Structure formats: structure tokens, C-alpha cells
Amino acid sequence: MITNARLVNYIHSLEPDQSEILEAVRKEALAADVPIIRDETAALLKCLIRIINPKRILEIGAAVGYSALIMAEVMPESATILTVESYEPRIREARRNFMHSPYHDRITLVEGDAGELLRRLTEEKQNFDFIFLDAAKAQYPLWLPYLMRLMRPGAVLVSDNILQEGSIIESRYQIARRDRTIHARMREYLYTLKHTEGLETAIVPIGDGISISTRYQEDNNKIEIGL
């Protein structure tokens, strides 16, 4: 994670604006203090969503809808978009938002649990090109079997925040006791990431932290779901 807020400020400074829609979803949840991918990972998800030219994308962390609707505005026009969000405050926010976009009629939200949509998307074998995880840190290693199930071969997961800050480097000692099981799972995630049959991995240290992770191996037999 880049930790030189000059370098980080000059960075941004090359953004491009954004469309209108996207500048006031930004500005609503930056008020609001909702939690919103930063400028530099947004540009590095939109990029990958140019040079893989997903057909099916699924989210995992509506909030606002606020990725949800960069990558709307870069994916194929004959791409798709399935969100998910539990939190009703945020649920109303991004129905909003969406419906007030281009993209409304290829974007759907369900609303509910993460996990209990993975399971029903895994028993329905159903395929996705591109997958973006940035909801509950603590899920995210429970949830890895079901992602790599609904992965096709070839297709990219990105997953945010994975860094924490930089905590993820410490001591379970050095950390409250609140945050440890956060530290612990997301250590776990990524060691499971890194040395998993079938997923090659990169870490890359910008915004809180990204990995990206693509799916070389066809056989979904050797994946085990131990939920």
C-alpha cells in the first residue's frame, strides 16, 4: 500500500473527471462516511474490466453501488452485473443509484447474506468472468471455496482491503482484541490464496491493499466446501 500522500495526491491528480452520476455518488457517500473503493483502485478495476471484457461480473458488497457502476461503465455493453448488500440503509442507496443510471436494466442487487447467495449460486452452477469481494473481512476465507467454484476457468477475482492499513504485517499481539479474528482471517485468506492448486495470485500494495487472482485449473472436483 503506497504510504506517500504526495505521491498518492499526484496520482489522483491525473484522474480524468468522472461521469456525473458517479461524482455524486462519490460525493454522497464520502458526506455520508460510507466506505467507498479509492481513486487509484477504482482506476486499476477499471482497467482490468477493459482488458478482460467480462460477460457475467459478480459483486460481493454493494454499500452504495458505487464500484458497482465504475465497472458498469467500462464493461461490455452485452455484460452483467450481480450485486449483493444485507445492510438496508444501503440497500435504498444503491436501488437509488442505480435506477438513476444508464446501466439500471443490467444490474441487479440482492438484497441479503453474502454467504447464503454464494451457496445458491454454487449449487445452480452458475459461472462468472470476474468477481470483486469487498464486503465482511472475516468471510472472506470462509467464502473462497464457494468463489473458486464460480469462477470459469480464466476468469479474475479482485479482492479489497486486504492489507488493513498496513496491520496485516503485526503481531496478533500487537492488535486489539476486537480486530484479531479480522487479522487472523485475513492472514489466512491470503496465505490460502497464494498456495492454492488452480489460483495465481498477485498482492498488490495500492488503496488498503488488492489481490488478484485468476483461475488456471478446470477441475472443480479438487475444491472442497467445508461450510
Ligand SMILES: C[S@@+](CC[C@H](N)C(=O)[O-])C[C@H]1O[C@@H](n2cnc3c(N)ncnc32)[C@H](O)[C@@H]1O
Given for the second form:
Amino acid sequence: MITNARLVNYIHSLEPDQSEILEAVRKEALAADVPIIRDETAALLKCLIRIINPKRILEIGAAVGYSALIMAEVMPESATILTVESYEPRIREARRNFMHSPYHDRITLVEGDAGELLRRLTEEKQNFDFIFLDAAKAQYPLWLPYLMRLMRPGAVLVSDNILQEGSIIESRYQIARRDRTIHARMREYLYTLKHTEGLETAIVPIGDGISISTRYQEDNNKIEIGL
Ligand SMILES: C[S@@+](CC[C@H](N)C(=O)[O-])C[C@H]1O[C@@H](n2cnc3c(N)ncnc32)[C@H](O)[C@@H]1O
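Could the form predicted together with the ligand be given as well, to go with the form predicted on its own?
The complete assembly is shown below, putting the previous chain first.
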């Protein structure tokens, strides 16, 4: 996490204007206190999509569709996005935002629990070139075996909010009781990302902290699902 506010403001000031639709979705989301990715995270996401040129993108945590639309703007023309959201008011909003965008036929929104979706996609042996993970943080370590199975070799997994506003470095006793599960699970997630054979991971301290992982193992049957 970059903690120098002036530096972050400077980085933001370099961002060119967004498309009208993205700016409208962003403004509405911020006005309604919907948590959406930060500008510097969006810039990195766009850059990665341009480098990887993914055909199939999976997003976990659509909210009102802002980050999906960001990815859609820079993905190849033949690419598709599958995204999932469980909170009804946001589902409605995301559907509306997708419908009003030029990408409505290339973004599929699944309504419901991401864990169930991950189990189904894994059973169907689907795979993706790029996964953006941005939902219930405490679920990250539980979802990781599924995510790994869904990554074709060479695929990239980007996980958001991994540094938890910096609190990730505090001892458990410095953390409010209600946040201790998330704190412990996120530490477990980061440790696993860095120590799992078949994954190469960098932890990048921008925004609220993101990790970028790529899968290099050829045989995904070696990936154990312990749930
Ligand atoms: C941080 S927001 C996503 C923001 C979005 N990626 C963006 O930047 O535009 C996280 C979203 O994940 C959703 N979510 C949390 N747990 C979920 C689950 N188990 N299944 C589906 N959606 C979930 C929340 O309702 C919330 O809208």
C-alpha cells in the first residue's frame, strides 16, 4: 500500500479521462458507497488485460459492474467475461449498467454465491485465462483450490484488498475481534499463494494491495481440493 497521500494523488492526476459510461458508473457507485476498485488498481488491471489478451475472464464480485466494464473496454473483441454477484440491489444495478454498455452480449452476470459458482465451473472443467478476485475476503483461501483448477497453465489471478488497509501486518491482538477471521484468512491466503507449487505470485502494494499470480503447473489434477 502506498501510504503517501500526495504520491497517490499525483498518480491519480496522471490518469486520462475515462469513457462516459465508466465515469457515470463510477460516480454512481461512489455516491452510493459501493466499494469499487481504486484508480491505480484499475490502471494495473487494464494494463494486465492488454498484456495477456485473455479470451475468457472470470470475475468474483461484480458489485455494480464497474471493474467488469473496465476490463471489457480493453479486452480483445472475441473475449468474454463471466462475473458473479450475490447482493440483489447490486445485481439489478450491474445488469442495468451492462445493458447500457456496448459489451452487454459479452458479459454474463451470474446471480448467487461465488462459492457455488466456483464448484460448478470446476465440476464442468471450465478454464479461464484471467481471474479477478474481489469479493468476500475471508473466503479467499477456501476458494483458492477451485480458482487454481479453473486457471489454465499461464493464466493470471489478480486478488484485490489483500493488505487490508495495512492492518495485515498487525498482530491478531491489535485487530478488532470482529475482523480477526478476515485478518487470519488473508494471511493464510497470502502465505498459500507464495508457497504453492504451480503458482508464482507477486504482492503489489498499490491501492489496497493486490496480488498477481500465474499458474505454471501443467497438470491441474495435481491441485488438491480439500473442501
Ligand atoms: C469490493 S465489491 C466488488 C467491486 C467490483 N469488483 C468493482 O470494483 O467494481 C465486492 C462484491 O462482492 C460481493 N460478494 C461478496 N461475497 C460474495 C459471494 N460469496 N458471492 C457473490 N458475491 C459476493 C459483494 O456483495 C460486493 O458487491
